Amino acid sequence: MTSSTWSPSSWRERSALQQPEWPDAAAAAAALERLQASPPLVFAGEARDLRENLAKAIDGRAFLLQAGDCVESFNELSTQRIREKLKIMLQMSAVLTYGATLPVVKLGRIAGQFTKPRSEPFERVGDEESPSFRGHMVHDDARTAEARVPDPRRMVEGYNQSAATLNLLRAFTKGGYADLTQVHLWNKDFVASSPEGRRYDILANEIERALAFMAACGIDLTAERRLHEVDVYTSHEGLLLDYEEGLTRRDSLTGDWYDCSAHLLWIGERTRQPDGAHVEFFSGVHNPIGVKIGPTATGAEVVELAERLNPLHVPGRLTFYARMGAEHVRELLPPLLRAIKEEGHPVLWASDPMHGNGIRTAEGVKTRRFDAIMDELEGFFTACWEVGVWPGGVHLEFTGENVTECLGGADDVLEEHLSTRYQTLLDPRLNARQSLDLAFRLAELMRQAPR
């Protein structure tokens, strides 16, 4: 799959969009060298396991749940925050698995989601203008020109924070916290008092009765590892190519290159040019790769991307995230689905119903409507069914915190509520109740899907 001319640095010969201009070249070189000498964050074998699980989701034998923060913060690394994110993902997975009778591939936007592309190079707050915030791995979020100077040493800090997050994530998922026999313990106080919390309690009781039935039949539940621990993989947008190059390693078993910063990396809508630096870099690593596909994409473009990124047609290697917007998805997505299907590319199609549905209030606050998010999800399923493609996953921005950033949903968040707990660094996220509400509605959609 990797071209004979490819190397971890061959992207530097291409046009690289959305990259910071490091003011100190020597400091950037030192940071890259430090990353290259650091242990990998994930291992090639784990990335291959994820690829095999994603391959099952292509033809309806699994479903991808990919979710997490819009952008992670250097200031919010804590055991409680990581546990709350994991708790919501486990709750949503339980709803989807039990409600739709399908295994769920759990993939977090976590342990590396420290950068974001921006539409404009500058942003204005009042009378002040400063460089747009691009994530804590690039610079600080304070709205001053001094704070927004790119600092390559932050890549090393991002690596350290990702390592700490991964240690906690692995401890939780393998140390008993994810035990399916403890589904009631995943509930949160503010969810337990809501209609969605009561629906979850009913489902948790059904799961416990099913497990009790299995035990009564003589099945040794304590010996079944899959009931007591889970695999949660990591992902982030592979935007900052210096960082990704610094963590690329050659696998000692296969000799193939892997980007060991995460199990899956995705290419954003703004950087998916087939001849660009990002596609060049990710064409050479053997991780599962995702690409965000927006409303301007054509059938020829998505086919070219599939050929560049997965020329050997390896199932599970390539995921396309459709982010069309609720008003466009039913019209614009089917031609892309047909183009890929006709060429025989084994692409996993997932919905990103968040990024095409951003709006601003009259006061200029960036938000999203829960109903629009659900409308795009329903449109995505309709488009896939129309073409005969399995709607294989969803990609969400959520948090385990009780924020008020998206309108509507289980909390019925109104515009006047947004200022109450609007905490995101960039894009608005679903809170815990809204996420659980979405999971129940998504499970109902999945049950309608022709197998």
Second form
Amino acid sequence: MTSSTWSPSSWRERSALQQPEWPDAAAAAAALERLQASPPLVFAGEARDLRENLAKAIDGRAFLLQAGDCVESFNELSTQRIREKLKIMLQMSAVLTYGATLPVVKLGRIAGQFTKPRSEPFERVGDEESPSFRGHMVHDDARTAEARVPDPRRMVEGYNQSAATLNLLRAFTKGGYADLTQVHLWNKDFVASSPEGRRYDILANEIERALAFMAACGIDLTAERRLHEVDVYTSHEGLLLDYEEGLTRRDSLTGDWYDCSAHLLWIGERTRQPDGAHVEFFSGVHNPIGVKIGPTATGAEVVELAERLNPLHVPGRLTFYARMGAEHVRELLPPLLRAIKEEGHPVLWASDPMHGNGIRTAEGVKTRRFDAIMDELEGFFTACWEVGVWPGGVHLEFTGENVTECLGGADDVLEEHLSTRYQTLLDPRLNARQSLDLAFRLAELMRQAPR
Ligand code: PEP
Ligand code: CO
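Please give the other form, namely the form predicted in complex with ligand PEP, since only the form predicted alone has been shown so far.
Next comes the full complex, this chain leading.
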């Protein structure tokens, strides 16, 4: 699928939106060289496995659960935080797998999610104005002009933190922690005593009984690898093209190019111009690719993106995340689904119910309502059923911590609670209880699907 004019640096001839201007060109070149000389973070074969799993999610044989932080922080690299995120991912995926009897493809928004596109070049807090925060791989988050000067050495630091994160994830997912016999242990202290936690415990009991039943039938559960380890893949927004170019390698088996910074990379709503630098770059690497599709997208645009990014119609190569906003999804999504269906493109349609539903409180705090998030999800399912397309996944911003950033949910976070544990660097995330609550409701929605 790579065109003859493509190379890892051919994006440089296109207009590249949302890129930092590194003040020191020599330092930027040195950082790129360091990345190019570093080992890949993921392997081409793993990216191909993910692609095959995503292909199953296109036609209703699997469901994609993609979730993690809005943006990871250089100041928050800890075993505990990574474990908490993995725990909630495993819990949600147990709920979905058991509730909807479908395999769940687990894809973290983790180990590389260090950059953010911004709608405004400057941000104001009180009387202070500073360049908008674009993620720790670009600059520091302190609200001063000095802190916001882009520093390309941060790309190397981001690479190192991604490597450490991924190393721990691999250990947790293959080393016994993700063993299905541990299904009760994933219920966390502050969740376990809540209604969702108790509902989860009942489900965990059922899973244990099912396992005991199989063992009693003579099935050797110890020999079944899939009960004892899981595959958790990684993803981030492929926004900072210097970094992505630096980690792009030719696969020795196939000779194809892969962006080895993560298994899946997505193109954001602000950088998906079909003739822009991001689409150019990702058209040439063979990873599974995602694209955010917002309310202004037209049928012709999404078809053009599918043509540019997946001309050979490889199933699992391309995922579109609809992020329309709860009020618009029922009306705006069906024409896009139809346009892609009519062209016969194998696209996995997933819902990002977060990014179209941001609001600000009277005090100016950025938040999202749990009810709006659920409403967009329901609208997404309705739109897909109407057109006869399988609603194949969700893309969420969550955290394993007990934060108060999104309003409502069974947890009933009220406006006056927002300030108690509002810890995100940027967008408000679902907390652990809200995430689990969402998983139960999602499983119910999936059970209603006309097969
Ligand atoms: C995001 O996923 O954090 C994001 C910025 O999304 P979008 O490109 O859809 O606005
Ligand atoms: Co976000």
